[in-house]
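Below sits a lone chain in C-alpha cells, taken as the form predicted on its own.
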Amino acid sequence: MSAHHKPKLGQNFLVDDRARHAIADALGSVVDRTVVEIGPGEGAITDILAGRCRRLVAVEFDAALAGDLARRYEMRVNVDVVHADILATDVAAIIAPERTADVVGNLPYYITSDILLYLFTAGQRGLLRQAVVMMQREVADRVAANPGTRDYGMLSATAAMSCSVEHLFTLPPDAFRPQPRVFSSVLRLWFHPRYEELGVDPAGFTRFLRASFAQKRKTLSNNLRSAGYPTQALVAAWPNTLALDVRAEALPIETTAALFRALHPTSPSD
C-alpha cells in the first residue's frame, strides 16, 4: 500500500497498465489540446499524457501527492501541478489562455456526483470539449441511465442536458491499490449543452430538476407541490398527455423542459 494512501480521501490508485493506457487513449489526439487531470494521484495516467498533450494541468488535493508530482515534472514545461480542491477551482482560470480543455480523471468515490455536476456546469460555460472519467459502476449507471429506468434520476437528467454519455469499459477491484469493494466504470462525456435549445435557463432548470427528483417514491406533481408550486399553477401547466400520477424518472428530458417552460413563462431563456 502506498505511504500516501489516505482512505478518507477515497484514494484507490490505478495500477492496471492496460487500463491506464486505455483511459489516456480514449481522449484521442490531444497534441494541440490542454488537458485537466482531476486527482492524478501517483501519476499513472499523468505519465502518459505528459508526453502527448500540449499542456497538462494536474489538479491534486493531497498535498504530499501534489508535491511528489511537482518534483517529478519540474523539468516538463508543459505540465502544471496544482495543489487544490477541484470543486473550488475555476476551470477558466487554470486553462487560460486556452478557452477550452479536455478532462481526464479517476474521480474520488465520495464526491463523484459533486465533481460531475461541476463538470456539467463548466460544460455549460463552453469551457470543456470532452471528459474521460472513471467512477463507481453504480454511479456510472445512473449517469448513463435512460428515462423510464430505475437508475434515471437527477444525475441522469443533468447529464442529458449537458452531454452525450458513452460507456467505455468497466474495471474490477484488482485494477487498483488498495482494492475498493466495488467495480469501476469509465465514461466518455462529449459536452453539448441543450439549455438554449430547450428554452430553459440552467440555474432555474437545475433547481426544477432537484425538486422533481427530491423523493423518488413521490409523484412528480407531489414533489413539485412540496417545493412550493401551487396546485392551481400545476393544473394549468400540466400537459393533457401527461398522467397525473407520473414520476419524474418516467419523463424524457424534452417533456420535463416543456413543463418547466409552462410553469415559468417569463424565464430569461424564453
Given for the second form:
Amino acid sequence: MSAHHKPKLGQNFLVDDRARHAIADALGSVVDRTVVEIGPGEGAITDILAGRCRRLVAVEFDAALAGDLARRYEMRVNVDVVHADILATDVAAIIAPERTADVVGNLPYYITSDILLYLFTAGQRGLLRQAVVMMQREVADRVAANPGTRDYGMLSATAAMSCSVEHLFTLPPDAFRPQPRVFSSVLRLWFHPRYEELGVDPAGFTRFLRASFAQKRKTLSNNLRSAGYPTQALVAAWPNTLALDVRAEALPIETTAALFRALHPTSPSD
Ligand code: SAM
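Return the structure block for the form predicted in complex with ligand SAM; the form predicted on its own was the one displayed.
Up next: the whole complex, starting with the chain shown before.
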C-alpha cells in the first residue's frame, strides 16, 4: 500500500493477487497486441501485462507514481509510461504506429463515466478491440443495463451503441488498499459500433441521447422539447407505436435511433 495515496485521484490500489491476475487473464492472449492501461498506479496489473503483451502503454496522472513506474520499466523496451490525464490523451497518438489497441484499467472512480464515454468514442473511431475495466458496481450495473430497467440511462445507451458488455466478476472493498466504501465490478467491452448500421451520426446521436436522458423524471418528449425540438416536429416524427408519455429509458436503442432519424431526415450526411 502507498503511504501517500491521493484519494482525490481515486487511488484504491488492488492488493488481491487472484483478482489482479483475473483482470490480466480476462484480456486473453495479448502477445501480438498493444495494450493501454489506464491508471496503472503501483503496477498491480502492469507487472503481469508487461511480460505478456507486445507493447504496453501505461497512462498515469499522478507524477510520483508515473515516475516510479518509468524507473521500474526503464529496461523494458515494450513498456511506455505516459504521465498524463487519460481524458486529455489521444488514443491514436499513443498507440501509433499500431491502429487498434486493447484497454485495461482499474478505473479511478471520480471520472469513471467520463472515461467510459471516452472509450466508447475511441471505439466508434475503430481504435479499440476490447476493454477490461473495473469500476464501482453500481456504475457497472448501469453500463450493462437493458432498456426498461431502472438502471438504463445515458451510459447504457451509449454502451449499447458501441460495444457488447460482459459482466465478469465483483470484488469486495477488502481487495483494495485503502478500502473503498463500495464494491467493484469488472466488465469486458467488445467494441462493434452500430452507428452506421442504425443510420445515425455519432456526434449528433450522442447529443440526442444526452437530451433524451437529461432529466430522469421527465418524459422523453418533454426532455426533447427542453432541448429545443419544436412540438410540431416531435408530433410529426413520433412513431404511432410509441406512447406520448414514454420515458427515454423504456426505448430499445433501435427505436431511439429511428426517432432520431425521423427528426433528422438528412442525417448522417448533413
Ligand atoms: N491500477 C492500479 C491498481 O489496480 O492497483 C491503480 C488503480 S486506482 C483505482 C486508479 C489509478 O488511476 C490511480 O493510480 C490514479 O492515480 C490514476 N488516475 C487518476 N486519475 C487519472 C487520470 N485522469 N488519468 C490517468 N490516470 C489517472
